[in-house]
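First comes one chain, alone, set out as structure tokens in the form predicted alone.
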Amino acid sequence: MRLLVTIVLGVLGVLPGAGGAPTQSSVRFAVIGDSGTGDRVQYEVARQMVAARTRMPFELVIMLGDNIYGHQGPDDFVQKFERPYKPLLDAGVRFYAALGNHDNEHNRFYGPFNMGGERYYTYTVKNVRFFVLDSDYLDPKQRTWIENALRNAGDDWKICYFHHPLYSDGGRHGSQVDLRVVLEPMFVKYDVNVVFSGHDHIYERLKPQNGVHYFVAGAAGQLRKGDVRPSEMTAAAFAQDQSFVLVDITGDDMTFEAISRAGQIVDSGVIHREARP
């Protein structure tokens, strides 16, 4: 059965349920890219990721690749990782990386980024399937591994994300077409019903494509201030700060916050979820 996810849009302004206990079927999820540049505003995003914490009890954060800038030694990621997202993973929340383009590949080894020594993995949270990609090298091999994966899963929710974006209106990357050409028509096959990725360091969302709804989230630590260039395909866009992305998946609604570092949100709605006859 095909699946029709429809939206509903609510800008600069908290959702109805976005706060409270979890209930049993509730997955909630912080989304960071390009996080980690150990900058004064990676911290200051890092802490307005705590205090939404304390109104929506989020346990895992998914990370869009350029996790670590610049050297990779053992006191990089302390500074660029450890220290700044330290209270959440003190509070025992788990992080759940992708490479991108900056990343060694070897830090699939590094523990606290639940790869599992994979480039590319998946793993299920409750009714939520979500697929890691390594968009920097999709080789025959990963593309047959996604599409078995994706056939074989039948999680209610499936969520994709990864590096280098399909569909951008970044001014520095934008869309990544070639990846689009051999990723999209298996999302549209097997129903994959969002996708998240950085690389453009802009907070985007785009319009559904063929069905599926797309972000880019790639301003956690990096910034190029105002580089959007909206098209028909914006939906919405904030690139005057950094900024992160807050879920909550509740049986067949996705409700999402984008969250400034100052603390706004920028960016509000929700992803219903409704059966196709």
Given for the second form:
Amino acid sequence: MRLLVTIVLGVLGVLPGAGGAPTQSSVRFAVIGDSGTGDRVQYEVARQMVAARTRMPFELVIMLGDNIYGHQGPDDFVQKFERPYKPLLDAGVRFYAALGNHDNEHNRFYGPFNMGGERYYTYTVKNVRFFVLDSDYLDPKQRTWIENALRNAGDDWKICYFHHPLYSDGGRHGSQVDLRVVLEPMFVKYDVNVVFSGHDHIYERLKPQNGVHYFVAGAAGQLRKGDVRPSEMTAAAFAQDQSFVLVDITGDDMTFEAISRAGQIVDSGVIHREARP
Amino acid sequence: MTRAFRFAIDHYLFLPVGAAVALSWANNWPASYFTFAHRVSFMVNDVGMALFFALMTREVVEAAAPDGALHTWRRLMLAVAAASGGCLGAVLVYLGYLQMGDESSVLAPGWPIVCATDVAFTYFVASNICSQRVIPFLVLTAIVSNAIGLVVLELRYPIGEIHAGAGIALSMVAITAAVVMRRCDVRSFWPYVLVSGAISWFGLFLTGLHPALALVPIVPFLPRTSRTRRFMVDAPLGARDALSRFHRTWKYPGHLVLFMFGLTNAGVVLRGVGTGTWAIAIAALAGKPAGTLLALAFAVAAGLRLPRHVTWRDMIVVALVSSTGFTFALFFATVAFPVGPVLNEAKLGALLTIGVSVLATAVAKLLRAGRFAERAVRRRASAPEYVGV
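What I would like now is the form predicted in complex with its partner chain, since the data block earlier showed the form predicted alone; can you produce it?
Let's see the whole complex now, leading with the same chain.
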């Protein structure tokens, strides 16, 4: 019932916490995946992000990989990143990128991606800690790193993001079960709240799996139209147009909206963080 | 049942059966399959495969001995040339294919995978389609290709924390112990395996090299009796030397290891096919045969000779057969890439290289090379002669 009310309010654009000035403790960010095509639709999605920011002034954008497609020279960074997101960059919005299979690993040195030259890294914004993984190359060293980082994190919210989805009903790729077997036990053990991934060029929100909320948001540039095969684990899905996600974390609640290229809210809701002993 | 088991052993079918079970399991019940594979992969890939590589080393030791099937430096030189050319051709095609897309950064580190040749699989394919005269050359080429790939992999992808000093010291102790045992005429293979082998395993592990190769430097020290033999046949029942006893004792467990290797590593999600899959398959299909044949042409032009009674048509078939990576390509892939979608792509490519053997059979038939030439001769000999009226 609560979810239904939330969705209705979200569609009406009157969701509490989704607009207005940020409170002292709120963390607001946008989520884009598989964005770097450099074509018209990427720019249109970027314009919707700018429009959404007037309503919900987010301070950072997390990028789920495949940030730059095709050739990856200096001009490409301009055409596929700097130009479409220029209003956001000019407003001081910071981007934090994860690497996808179409990204050159040297892109981690590109300043505006804020990766600090690392394939995997962590950072904190207020009471939210983000863990960024390189799912292309989840070697033992990275596995040890993420386990230690999660164990040592005492933040209220733990959010992981990386390119390949552990759960997905996307028709082209679907769930990466081999990665899930390795990562999910850590996510459950160390109380990760939310996981964002891309790779499948759709939007999907999954029902909580072992207490963890999963999103697929790989349609901020690319789109595989209609490529969703809803299953019993699907909570909501949208694959008719490009999309991105807006998130507001205030206290124990994470409010989210998935917004299409046309500016329509296609999914929304609130995730309540259970207090853990 | 016993006959079926015997047939499976004789035709190295345990690995393909394990691979087939894994494919079905991974695509129907992926969660349980990958949980299983994750749990057993260390025991199978790092411990069990030591036995497989030991048995392969035993084949090489027997065959490279003065009375063995692969002896003489001329054979070796030609095989080295063919293998080097094959690896180079495959790697160039692999990297070239990747350059056409934008996933080179992620997939390029997998280039040693395309050097792999499945020794046992190609041997059995070649036994059925090639002339017997060409088989020692084929096997030697396969061994050299794998040696090239393994050396590159071991140098490029050290495993775990590296303690090179301690690791090298332990490896030296292991080899020295084997030498001493050989000098002291220790005739049982057990001390070689349990003492030298175990120390060697830890030595390689600490050095960052793959511990599955632990018995490779130890097996050559096992005492053997001189005899004339063919490649990849059982040790004679009466043979009492350590190498033969080692083979008799571990042959069946070796097949179990191969089954488990197929079961643990060949389970790939079929819709995980990607650029890496095609890059490996095309490198095996085009790059490796082309590189092998070009290198052979250069070697012959430089003065080396093809094996006696072997034609270029035979060599075309050999070049194709030796491009089947299968087991070794799967193994190389697990070393080059960690668990995840990239490894899945690479493994699919490794499995697709089996198709090159099918192509080789078709080409052999088309060219009437190897066994097909012999059959054609037999048919001509048995055909009734027509006398014009």
